[in-house]
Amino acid sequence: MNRKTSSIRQREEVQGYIFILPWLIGFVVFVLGPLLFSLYGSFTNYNVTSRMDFIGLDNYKRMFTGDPLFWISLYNTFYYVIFMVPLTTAGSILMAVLLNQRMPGTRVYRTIYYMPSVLSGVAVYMLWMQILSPETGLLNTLLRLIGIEGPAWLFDPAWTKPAIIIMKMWSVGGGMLLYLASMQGIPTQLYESADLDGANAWHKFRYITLPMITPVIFFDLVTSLIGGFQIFQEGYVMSQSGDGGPMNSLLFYNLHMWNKAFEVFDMGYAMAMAWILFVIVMIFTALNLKYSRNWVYYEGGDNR
């Protein structure tokens, strides 16, 4: 009986591996293989066409000591992440709270606010380039109506990154949908008990809604943080000539890496930059995971 059971288990294991074999092959060929190749390539002078000589840590040394644009691109990316992540998270929560109310036309408003998050990226950037035009743009036109002379936005180095962040605030509908679904899953008995205790709207949000949606906030923070460090299209499409201008104010890390890899074919250096970005993202993700147990509430009581 034991031999028969063991044979069945082995056969099931073999069948299981056969089922996941296509995924394993795809992972090795398209993920693990390129990953290991880029790690090795970061220690070479690989230029795509001819050279791939091992040069040790020269790419990393040049990155930190001989490439001023590396620090500029890193600063621009951190600036974007530091302001974009909390603002879009707060905006998504606020919008979800407002659209979670029972009022006529709520479904229509939910659809309207969600639509920007599903629009094509480049089309959205072209639209916002028109909106942010200093002379004829909609935003500055509205500001003039209330007596404010708007900035040059994408033409002023001091306002380019705030302009990108404002554009991102327009598409918080995706996060709003997550928070809305989470809020609608909160037991109504909690709010009824709070009403009996005389709690006002702020107290119910602070002590019931906010703790109950912290798992979604944690998920949103992690994904937004990773996505923020991957910013590329905005700088490439919306900057002057796609070079991160004016004055490198939109030269984000990934755009600088792209220029090194595909403009001057310094692929080994670009691979080294990719691994530095990987380490940065892993550090922030690990910090999020470590400190999440201090503020993320799970209904089961397990915050590990």
Given for the second form:
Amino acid sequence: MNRKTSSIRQREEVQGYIFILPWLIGFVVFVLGPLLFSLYGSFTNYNVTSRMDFIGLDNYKRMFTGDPLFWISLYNTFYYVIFMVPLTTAGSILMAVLLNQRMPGTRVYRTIYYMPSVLSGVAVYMLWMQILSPETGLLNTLLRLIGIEGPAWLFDPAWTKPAIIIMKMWSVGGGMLLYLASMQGIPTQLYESADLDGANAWHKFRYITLPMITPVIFFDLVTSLIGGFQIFQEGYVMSQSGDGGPMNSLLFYNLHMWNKAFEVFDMGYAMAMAWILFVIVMIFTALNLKYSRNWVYYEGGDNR
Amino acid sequence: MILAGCSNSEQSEQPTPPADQGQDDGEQAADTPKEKVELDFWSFWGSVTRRPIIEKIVSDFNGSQDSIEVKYTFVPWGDIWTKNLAAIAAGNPPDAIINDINTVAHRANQKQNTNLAPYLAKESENIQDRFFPQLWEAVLFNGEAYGLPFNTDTRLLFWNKEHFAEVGLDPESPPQTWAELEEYAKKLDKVENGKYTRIGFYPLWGVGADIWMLNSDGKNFIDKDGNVYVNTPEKIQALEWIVNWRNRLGEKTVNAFQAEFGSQQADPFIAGKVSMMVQNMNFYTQLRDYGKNVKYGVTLIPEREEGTGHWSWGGGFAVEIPYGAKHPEESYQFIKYLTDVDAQSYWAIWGLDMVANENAADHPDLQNIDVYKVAVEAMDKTLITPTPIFAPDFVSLLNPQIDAAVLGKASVQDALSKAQSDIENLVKSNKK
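Coords for the form predicted in complex with the partner chain, given the form predicted alone:
Let's see the whole complex now, leading with the same chain.
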């Protein structure tokens, strides 16, 4: 009897593995393999076609001591992440709160605000390059109406990154949808009892809505943090010749990495850069996870 | 033999569709003595103007002999270099590819293309004599060729003769030096109610500051041995000259004008908003198609001072055999054909590009076109800027400093000294 069940269990185990085999193969071939390869490659002078000699920590040493563009690209990326993440998070929450009101036409508004996040890629950047055009662009034309002479946005190194962050605010609709869904899940009796206790709108938002959506805020923070560090296309497409904009102000980490890999063919160095970015993102995510228990509230009860 | 005769006569009698030919081969395959080598040729020329030209050249080549059949593959600009790189790494590259002439040596250094020296040595003619010398220089790595130059271009000064006449300048004598350029430009500026309605000339419309720095002394930023020439007195003078120009017109004027620039009819030169402009020679096609009413002249870029040389700058493409291609001998025959007079003059006449082959560029049909004639003349003093092996990405250190100086965020002297030392460090770290 015992032997029989164990053989059944074994067979089921094997069957289970067979079922997940496609994923396993995919993971090993397309994720784990390249991951380990790039780790090894980061200690070599790999150039894709003809060289792969072990050079120890040379790439890392060069990165931190001999490459001024590494620091510029890191600074640009941090600047972007530090402003973009809180702003888009706050923006989507605000939008979700506004669109969570019961009033006629809400659905239409929700669709309108969600629409920009459906559009993606280069088309949007092209559109924004026109909106941000210094003399004839929509944004500066509007600013002029209220008497402000707008900056040259994508041509002025001081304004290129803010311009891109503003552009990102345009597509907060994606995050909004998550918050909206989570807000709809908040039990109405909480608000009712708050009403009975005489709470005003702010109190209800601060003490009911906000705590109840913290798991989604947490999720949004982690994903947009990771997404933020991966910024690449904006610098590639929105700078005049794909070189990182005026005074390298749009030279983001990944753009610099891409240049090193595919323009200079210094793939080993680029791999090392990729691993440094991986470490940075891991540190931030770990911090996020560690401190999340202080402010993320799970209704289920167990603190996880 | 009989077979060959048969298929030949068939070809000449009717415009044989390739499918027919294939059937023929199939039926009599057993007797076919020699199999055709098939080659895959990649380029990014896929537009309605370029594609038919290159396809015609390829089919001419296929018709010119019966041992090689070249297939043309269009790969979009955004993909072609990375695809080529991946294909080389995978050991299955195309047989020939059009690639950036400035990076031939850089790729040779990484073993991405094939050394042509063994094939060139077997030739009775000296292939290098075909080309403009600086283009040949650009395809050499350790003194051996890794590609054959295909096409190039150069920058020229276009001037509006009517504007010249209007302000009392001789419409037939364009400025020769920077000083003259400035003097004429001031005369050509038109101001109404305190606002510029026409600008005589602005150095950064049409070309970048780096071109003026090259024009100042005719020397590249880095030489073959890795010596850096960025903060030379001449280059500093060039950038200061540009900054002064910007200060004189004012940033607002420059931006306001620039914002309205378009192409075709809206091109500032064609629209008469700017009287003189340095442009790529192929600006001619825009003038031909959209600027029928513009009476213009074209000449060499003015020199810094009399005698310093009317230096210009060009880019271009070379055709090379990716490393690991299966039939290098046949590929070589093909790229040799691509750079010979027939193919090159065909390309030049239909595409109005400056071609790498000097004899093709001297074709009478081309010399009849004013712009082309001046452009050939300019080739004498046209610099090619091959990517230096010791600092392949030096422009990412140079351009931000040029930007800083032009935007007034740093003095020219400081900016270029910073660029000089940054690039020297890069060279040092790569030479190790």
